[in-house]
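Read the single chain below, which is given as structure tokens and is the form predicted alone.
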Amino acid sequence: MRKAIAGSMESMDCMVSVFERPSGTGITLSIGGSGSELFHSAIVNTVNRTLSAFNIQDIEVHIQDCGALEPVLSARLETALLRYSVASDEREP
């Protein structure tokens, strides 16, 4: 199973983990941490917008929020997706 991680558990940051899902199974998202309840819809919107920009339709995303602002969350998710993509390229024959 391919996976990638970006971020930290420091204050005002977040830890984003992405995991491979079989084709056609869609996107699953889990959100935890200090800002997860208060900013749940904003986090979901940022994740959906970023995944759409990367044209990703099948992936599992876990976010542990420690008070990250939207640009930080977006950057962490983009980094995780790029690392995930590199891991995919390395597996190609």
Contents of the next structure:
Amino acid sequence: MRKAIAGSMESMDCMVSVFERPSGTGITLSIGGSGSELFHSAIVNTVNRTLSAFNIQDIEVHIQDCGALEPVLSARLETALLRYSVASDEREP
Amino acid sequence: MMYLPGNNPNMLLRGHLFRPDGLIFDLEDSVPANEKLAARILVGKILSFLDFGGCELTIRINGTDSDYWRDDITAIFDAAAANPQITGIRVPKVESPQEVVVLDEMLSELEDKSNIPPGHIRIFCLLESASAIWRAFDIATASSRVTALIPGGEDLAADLKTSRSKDEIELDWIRRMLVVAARAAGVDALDAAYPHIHDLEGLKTQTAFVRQLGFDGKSVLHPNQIPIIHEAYTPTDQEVRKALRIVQAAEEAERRGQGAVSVDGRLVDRPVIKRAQYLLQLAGPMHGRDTHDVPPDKG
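Given the form predicted alone above, produce the structure of the same protein in the form predicted in complex with the partner chain.
Below is the whole assembly, all chains and molecules, this chain first.
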């Protein structure tokens, strides 16, 4: 299974992990950490917007939030997705 | 101007709260190779989204001898299109005027594509070898974008085949040469950061020394260093009052068509007037006030 991570567990950061899912199975998102309840809908919006910009339909995303602001979450997810796409390319013969 | 490690959200987001004059978002030495991409994206997002008050924002890109610098600059332009506070790039290990020309061409192309005014992104050159110091004037005049020359520390000491001592005696003539080159080229001379972040007395001594040499400012590694440098570069009220008297007397003499100016019983010539004007320029932003607000002299 292809996967990629980005970020850290430092204050004001977040750890984003993305995992491959079979085609047609959609997006699953799990959110944990300090801002997971209070900012749940804002985090979901940022994730959906970023995945949509990358045109990704099938993926599993885990976010462990340590107080990340929106640009930080967005940057970490974007980094994870770019790393994921490179990992994907490397698997091709 | 304070360096902030490019892959540390906490520091990137809070750095401006310590009220430096400027922030340097670092994509070079403070970022390991496997985090270059992450730092570039993070810095770009943060710069695009947030307001940093009155801070001047620059980004230290990776050197032109690396694989990263073109991507660094491209990322900066995405952010610069959204945030006009971004005014420059710090380029490490500049070795030749040709490098500056190549950078200038790339910046011009990207400014054109991004609808950023031509020449908006300036170049701060870090000179980190003996040969770069030797060519400092040519580097500074290679493009009108060059705004400042900055000496290196560790790399320069190594290139001189010595080590960096506490009092940095080995960099003494480097600093003097750099100020002369910067002044001759009409750009700023900015000093390297003081690496001993807990030695505030040492920083105070060094800052007084480099200010006396003619440096316009100094880089900062830690928030604790900011007030020391601000204090060293802030003219006293007495200095500001004297400078105001000189500038006002010079303006009055010019209105009357007189050549010579006398202040406090002493004849004042053009270099003194120029220095007074520079001091007032320095006093304005440093004090965060209009220099006309200086309290009257009691004497």
